[in-house]
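Just one chain follows, in the form predicted on its own, and it is written as structure tokens.
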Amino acid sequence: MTNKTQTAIDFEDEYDVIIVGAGPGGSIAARDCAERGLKTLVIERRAELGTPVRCGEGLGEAWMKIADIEYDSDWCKRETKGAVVYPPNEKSLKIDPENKGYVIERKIFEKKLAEQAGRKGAKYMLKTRAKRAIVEENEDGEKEVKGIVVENDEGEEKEYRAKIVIAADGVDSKIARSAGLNTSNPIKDMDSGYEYEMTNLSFTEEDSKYIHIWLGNDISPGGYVWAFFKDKDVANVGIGINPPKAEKSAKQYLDEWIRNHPEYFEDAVVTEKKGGGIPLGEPIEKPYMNGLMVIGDAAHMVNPIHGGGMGQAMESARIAAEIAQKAIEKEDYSAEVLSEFSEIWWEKRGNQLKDIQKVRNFAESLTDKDLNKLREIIGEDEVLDLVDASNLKKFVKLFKGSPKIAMKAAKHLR
């Protein structure tokens, strides 16, 4: 009898680490875990990585350095010099930060990350639904995640065991919830997004080197409209709104805004439609338990101001991989050991995001008149400090010239 030779599509029953979700966070975790010598499996429900796209596709160079990703012209479509922000009266403010960024092609980006992880030894199981975590009592009588139950595209269920599971499965993580962690997001902290990829836009060559942000309670209640350029006349044009504050759908607001700006869109052609939920609010306080760590959107690790989460997902993934290696070397997968993941992440990023949530609360309290006045008060450096939640107390003093705004700043930014 001949022994069966294992191929790329054969999977073992047990792994050191199982990662649920092959987005940027999941694949960075897979790459780092495999590079550290851990037997790694990634479970992904999609048949094709990178689709559907549900983001503006902007990525700062600083995040690329944090994630240890090199520039690649295959997915870095266009370098951005900065941003142009438009208050309701459209008296724009141009911002040129020190760190440049890129508008990427996420369909290619995610596949490239998976290729890197695969070269390090990680295995990918596509078109497979992670149905629930395997939770058992450990020797201390506590619940511990021991793996996951999956369902393949033929409806068959199978168990895969792991020393550690990393949940990177997006908004309201199914795996974390099935293990007993509360990852639900209150509706007030869940924005709705809709986006077109459009071509034949009528912006200038210089304009297309910047991302563009339009603010206003009438055009995008609780959010903003954006244009992120992939070429001089090709851009992602989208909107995020907070449904409790809105009277229409995100698509209806976006369509109305586009109709009101024929100077940009009269001859434009839609080549793709995208949409989805955007988790905001504060990150989960304890994104871990025995045998489980939760990263990225699944743990609400999203910037509350602009809704971007790719960078935070990749950063948290790298921390999780580091702690996974430590736990496996100790043969101790307890919450006590895995809590170091949370401690490091909160120190590096979590506390900043809590302060950025204060900025969001402040921004949502502003009327359109307030936003126009704010444009007169603050300049480029102040906008960058406000968005990064740097020294929030200074803004209470800065806004003294406008008592109404100052009162709102005192309430939200302290």
Second form
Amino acid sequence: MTNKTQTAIDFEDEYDVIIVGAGPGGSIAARDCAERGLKTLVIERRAELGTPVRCGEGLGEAWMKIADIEYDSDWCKRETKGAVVYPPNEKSLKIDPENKGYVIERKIFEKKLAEQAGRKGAKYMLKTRAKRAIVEENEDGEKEVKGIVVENDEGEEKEYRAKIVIAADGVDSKIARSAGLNTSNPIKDMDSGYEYEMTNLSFTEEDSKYIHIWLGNDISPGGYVWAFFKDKDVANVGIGINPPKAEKSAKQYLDEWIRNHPEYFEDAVVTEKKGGGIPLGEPIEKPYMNGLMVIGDAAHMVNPIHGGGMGQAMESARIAAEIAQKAIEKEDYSAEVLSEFSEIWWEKRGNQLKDIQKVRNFAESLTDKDLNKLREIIGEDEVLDLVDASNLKKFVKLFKGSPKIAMKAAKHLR
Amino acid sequence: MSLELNQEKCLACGGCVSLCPKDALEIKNGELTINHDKCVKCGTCVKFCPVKALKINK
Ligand SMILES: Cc1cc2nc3c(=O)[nH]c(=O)nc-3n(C[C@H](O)[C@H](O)[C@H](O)COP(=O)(O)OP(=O)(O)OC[C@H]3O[C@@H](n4cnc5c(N)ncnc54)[C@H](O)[C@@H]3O)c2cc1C
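Could you switch over to the form predicted in complex with its partner chain, since the one displayed so far is the form predicted on its own?
To see the whole picture, the full complex is given below, headed by that same chain.
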């Protein structure tokens, strides 16, 4: 830990690492960097961590292990046993995987992560927007990120310098872009999400122990409708749609679907409205440059079949912290050294996400009729394989009896 | 013609920001802002918006 000569509201001009964004990715990076003895500053534009929420708040237990965080009843609202998936004809399929998950309260979760990072020695500067990266020419005549420019409380521009910047600034990331890394998304790769948190829902107690997924091109083109329960009658009920395939907004699709299901929603009350973009495209191939690493949503590290991204943000954060420490020990912050972050990440997760893109393409090629048919052919294990992109080769054979689906599988699942 | 934002409806989710080919959108002070000098009125953000808070005024 570093020697502190200042209070919580004073900041030094120079740090080992500056992290932009205090979402799950940023705060795990901060915790690990501080734990590794690096002088760490987090810059976050929000006045309150975690708010507004842009998430369904589902988190698998396996991710908690990867992120090295423990169950905490303050933010683990409800354990989920598995999932119930509904094809368009609503003949549902129940999935009980070995690994459980939780529906969490992100407003509390993000604060707790920051508390943990703070206890390790990371400093947080809130209600401060990082305007752009400081980019300078290094000895080799190449561009190198040297810190962050913010607007201070007096409304003046202020520079904070760092050996390494970690951009954890989420789906609307600007920092990498300001340094010349293109992190923009084409609209075909950005699902449009909308969600209500609701209370007094009419699902059975048993149903509320599962997450529920409704599929169909009419109800949510290119995406799905979900219900993730925080209590037996409280859930996030949301939708993701693929805008180029859609005729209406995400909210309009979700509202229509809710109105068609009075059996669940007749007595329900909306307590929160949330929305957001989900970057489903391939991850940024090289999420680094001299002096900069990009993690989480900012580098499009989400699972393209279900849109979950908290786990990947935290996992990439841990790798970035490890490499930051290495680089700082070597006193070499060049792209060459930081590329190890990317190599490790691609090996651990990136290549899998790339394979899941194939499943996404396959899923998006299916008609509602195909989806109903699929329900008859595949079981629990196959759904789990598809979501993880494991054993993809077996599917073409499995669909032998349904030539149309088999053809689509042959085209996409290789 | 101009891009118009209904601040009352906008959730400031930021999903539109990285879609903008001209980098004309940004979340500032908890609100979406449009740089009208950069905006080319392509409508990509309008197509994305989950709550129809954006539209192009003819
Ligand atoms: C509708 C919806 C439902 C979802 N459901 C799930 C789900 O159930 N499970 C799941 O795992 N994932 C889900 N996701 C995805 C998940 O929310 C993200 O993948 C996750 O938040 C990524 O974490 P992050 O740390 O990379 O970025 P974020 O959590 O987005 O954090 C980025 C932080 O950076 C800050 N920031 C941005 N720019 C600046 C700046 N210039 N200066 C200072 N601060 C800045 C932001 O304020 C924010 O706090 C969902 C997303 C949406 C939109």
